[in-house]
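Take a look at this single chain in structure tokens; it is the form predicted alone.
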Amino acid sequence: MTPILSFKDVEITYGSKPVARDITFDLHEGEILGLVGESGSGKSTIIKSAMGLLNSSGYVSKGEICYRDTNLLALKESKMRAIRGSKIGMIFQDPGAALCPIRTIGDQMLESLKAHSKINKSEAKEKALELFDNLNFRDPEKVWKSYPFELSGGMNQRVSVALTMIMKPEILLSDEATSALDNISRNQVIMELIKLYDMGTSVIFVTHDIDIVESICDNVLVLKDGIIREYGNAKEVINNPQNDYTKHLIHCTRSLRGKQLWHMAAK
């Protein structure tokens, strides 16, 4: 089966220093791939490189990133803009990176839809309210009229997911989308990401949470210092890791999880 997204021997450099090296993996249609590793391991850098969103000092210094048969690195910015959102969507850790604070959610939904299709405001609103209702948003009409500052952080993140979902992308890149949320909001966002997957979208899910990876991911890629340490079936890697770093990462994550549960039970 031809992958929908491929990284082929990719090296990413900031200034003159490579921060990710020899990155090779495939994302297939209908797959959820987890990217895990400690902070600074290169997870976010890798998915941002596929969107052409590295900052001014960052660039892909080697290799190819292919969407189907197209090398994204060879595209002009105008062509890349046509792919962003409609074909490849991204959810950031901070919804402020995706939402404009001085425009209503409805206006931002309309703008996203109009960038890739001919649609008027009433049609866009109908589509958005239907999606909000399907995602169990309380008072969809109020969300449509709201500004981001009028919503909670968890609700803004859920809106960011909806903003991505309404475009029906083939690929979703989720960059620590649940790490700053409380447990209830986190679970709501995860369920919404699973709905996106059920719509046929392939997902790369960047996270620190090993439990989420084991629960929802088909495969997992473990990163340290910008190098792939382990890559394979998520349950096999997590339950029978072969690399020493993977063993250490899983042990530390689950030890911390155990302490958190103990403290909660002790209260």
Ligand SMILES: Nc1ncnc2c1ncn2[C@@H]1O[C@H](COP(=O)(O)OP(=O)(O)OP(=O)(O)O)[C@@H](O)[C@H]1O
Contents of the next structure:
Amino acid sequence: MTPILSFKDVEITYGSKPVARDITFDLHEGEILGLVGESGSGKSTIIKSAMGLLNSSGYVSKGEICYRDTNLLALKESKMRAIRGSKIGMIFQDPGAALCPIRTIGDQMLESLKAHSKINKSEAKEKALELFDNLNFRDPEKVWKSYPFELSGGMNQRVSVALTMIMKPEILLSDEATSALDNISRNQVIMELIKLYDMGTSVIFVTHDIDIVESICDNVLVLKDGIIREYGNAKEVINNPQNDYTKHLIHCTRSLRGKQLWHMAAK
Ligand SMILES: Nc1ncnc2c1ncn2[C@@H]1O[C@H](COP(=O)(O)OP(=O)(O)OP(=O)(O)O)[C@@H](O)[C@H]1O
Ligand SMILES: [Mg+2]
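Form predicted alone done, so how does the form predicted together with the named molecule look?
Whole complex next, starting from this chain.
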């Protein structure tokens, strides 16, 4: 079966410096792929490249990124715009990147929905409020009327999750979607991601949380310094890592968790 997204020997460069090299992997329909690695290893760069959203100094200097049979790198911006959001959605690490500061959340949701489907305002609002409710907002109506600066960082992160999810993309690229959230909101966001996955969305899930990778991901890709160090079945890689760097990464996460548990028990 043709993968829904595939990276073929991709190299990504900022200025004249390649920051990711030999990136090759497939995302199949209905798969959740975890992307892990220390800060600066190239996780955001890789998923932004699939959206055509590297900044002006960044470009794909080698290889192909295919959505089904289409090489995204060969598409004109107008064609890419039709894919972005409705076919491939992205939750940004920095929620500010997805939100316009001078327009209400409701306006931004309406605009995204209307750009890709025939939907009237009341239907759009009803959908959005239901999603806000599922994402642990106490007052969905108030969120609809708010500007991003009137909401907290974690609230904006959940709004940007909603903005991406409401489009029901075929592929969701989630860049640390839960990093600024308390445990309850984090679980609600993960529940919504799983609902989307249950409806058939394939997901690339960037996270530092090895436990989430083990519980929700099918496969995992471990990155260091822009190079894939290990790639395979998530449970196998986490429980029986072959690469020294993966062993180190898992050991650091697990020993930190052990210390947290010990600290809690000592209280
Ligand atoms: N806009 C940019 N211009 C120049 N270099 C950049 C730019 N964005 C990222 N880089 C460089 O590319 C490398 C990968 O960065 P990237 O943001 O992809 O890492 P990351 O794995 O997402 O890290 P984190 O876990 O901190 O989010 C880093 O060396 C970073 O300095
Ligand atoms: Mg990042």
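Note that the rigid core is defined as the largest set of C-alphas that superpose within 1.5 Å between two forms. All figures in this text were calculated on a predicted structure; none of them were measured in a lab. Numbering follows the first chain given and starts at 1.
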| said: Where does the chain hinge between these two forms? Of Lys43, Gly89, Ile204, Val220, I only need the one at the boundary between the rigid parts. | reply: Gly89
| note | When the larger rigid part is superposed on C-alpha atoms, the smaller part turns between these two forms by a whole-degree angle of 12
